[in-house]
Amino acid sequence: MRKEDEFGFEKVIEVYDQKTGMQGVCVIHNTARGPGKGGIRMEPDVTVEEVMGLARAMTWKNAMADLPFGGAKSGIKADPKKMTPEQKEAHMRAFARKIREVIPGEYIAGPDMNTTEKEMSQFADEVGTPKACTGKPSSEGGLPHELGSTGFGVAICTRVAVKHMGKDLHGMTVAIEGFGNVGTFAMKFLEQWGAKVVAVSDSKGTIYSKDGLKYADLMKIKSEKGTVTAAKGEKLDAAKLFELPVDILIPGARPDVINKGNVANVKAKILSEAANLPAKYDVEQVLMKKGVVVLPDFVANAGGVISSYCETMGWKADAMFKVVEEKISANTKIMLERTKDNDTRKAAMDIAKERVRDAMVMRGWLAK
């Protein structure tokens, strides 16, 4: 058996479509605050442990978000590189009809890895009900991750954590991995409020400029040459941005990016982990013990999740702005007060299991 505590798994649904050839895992970890939210991932060499471990980490991120969600994922083990189009939403509506029974009650989808909202909409249509998902299109009802909220809430996680250090964001020097949708996206809020960004990346390299650079510089450079590192500055290779002598350093596209093979040059003072897991526990904790502020990625990039929240209110954008601004403002507080030791991660995981546990109490899974 595998091993399960206190929190979960509740259920791991293995499926298999005979006529479409489509294998998959839906994976609901605990539901004790509500419904199971977690994207649909497809790739070729997705595995049931891979989504168990995602499962349980949104249980903690939508209870550190402090939603009415608990956590779950999804996987479908296809490659949608070696597919049509027609056999891609063949699969993602097999997959949506052999888990319908947990839908909307237990589970609820979202786009991850090689989904998107085309395949959302097709998740819903399958099901039945536009509840059965977030992330649809904006036609749908849908609040797309398109429009930013990823990236504002690392800003606004950003921004407290400066006041909380006693320091002003004017002026202090950033540096984004990652040019996509997140990163965009949080150097417009970052320089809106008078942070100078002096460096970004891409995957072709990392643009620095010690005077600073301009988010609609960027964007326009980015859309007409398909790089950021077009512009002018100083170009660097992709893994130097995250040992630029900077303020504030945001790691947004891949995991382990700071590790032990660089985490003594990180220069940054604040690290607001834009992307999952960009450091793992131990590297992080290296860098806590010299004194840098870590911004957990489950505190810093939850805006996707609570614009999820959002969309299954039906609210609109400007709403969801303001619900990601509180509630990011209100959980970063929270986690820096209860902080010890620097370790801001520990505290974070703490207050999210304990809502989870109060939840489980309330309905009587566990004793108090």
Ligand code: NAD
Given for the second form:
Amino acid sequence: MRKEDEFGFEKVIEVYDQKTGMQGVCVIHNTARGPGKGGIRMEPDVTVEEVMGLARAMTWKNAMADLPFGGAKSGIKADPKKMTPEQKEAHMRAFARKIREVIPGEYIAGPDMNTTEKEMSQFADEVGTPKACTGKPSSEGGLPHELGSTGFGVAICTRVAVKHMGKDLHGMTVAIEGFGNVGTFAMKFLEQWGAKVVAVSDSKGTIYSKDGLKYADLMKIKSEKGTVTAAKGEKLDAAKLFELPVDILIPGARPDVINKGNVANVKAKILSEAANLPAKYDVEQVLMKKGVVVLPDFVANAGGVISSYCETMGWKADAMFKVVEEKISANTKIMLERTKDNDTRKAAMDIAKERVRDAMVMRGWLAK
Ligand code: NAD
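Got the form predicted on its own; could you also share the form predicted in complex with this ligand?
The complete assembly is shown below, putting the previous chain first.
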């Protein structure tokens, strides 16, 4: 159901292209802090309601990351598995043409499910400016995901939280779900800073070693054998990872992995949410009541959107890593200082809403 409030939605643009049959939607939730920023997903069953929810979430994520961006998101209703590369390109170009008038003043695109740097290159080409989107190939000034901005940000957020708790990351034990883009870089940096990663999972299961796993070994084994479970250690079910006796738990693959069924068995003291929505709010609250420090997804995994901002500024990788570190450190600290009753998500949401409200007041969209 649509739920308009003082923040938005500003525009819901549904488009259809007769020639290609492309059907899409671009939702601009709030632009008080800057152009709405959010990726384009391509899925056969994407709905306007789903894209609206994601656009609203981007408003809070970008505001909490303290970026000059509002919130937006797009969806193209199509099945990329059933399309030729030419058909996929035709859909992207048709979508770009149909929403061109809001770009880049009100909307800046980026990749999301089933869209990559290739589609971003086509999108920018069709609109006629590299400012149309981020996530472009590095040959066009893009800062690719492969640099590891999100995993790096997760590691920074975790390090700041550990310090805030008056503890030392050195020797703390860590379990990481997923060894993809986010999980690998989170492991790399936490290991560099002295943490002991004892468990890592992928779709084949969990590998657990009390003595600690090594990033370089897991990278080698994953590329040779296709799974981290081939590494030396105890092989467990993928789901077992969430119940291990570790200090820091990093869900970094799928949604809802910590739920009513297993939350009572979580033993970690810090939950660093690298994936989107690894636990629903009511489940997070169970952990918060037990004293677990929850680092909410939109705070911990904001490295990707911060990198997108750096791309719009034309900055290179070195500058990007500095900005990710500064912004995630500052925002994590502000959140932890503002937290009452251990409810970090509420503190972060309050900060994000305040920032958006202040920008709206400044523009005269809201009375003080
Ligand atoms: P990815 O595709 O690179 O990696 C996903 C990993 O999860 C793979 O190693 C895969 O083997 C593993 N996996 C799949 N099923 C699993 C299972 N049942 N148990 C354990 N592991 C399993 O994806 P990614 O880019 O690393 O993204 C991971 C999560 O982080 C997603 O929720 C994504 O939305 C979120 N996220 C990613 C970014 C980014 O910049 N990449 C930014 C923000 C949020």
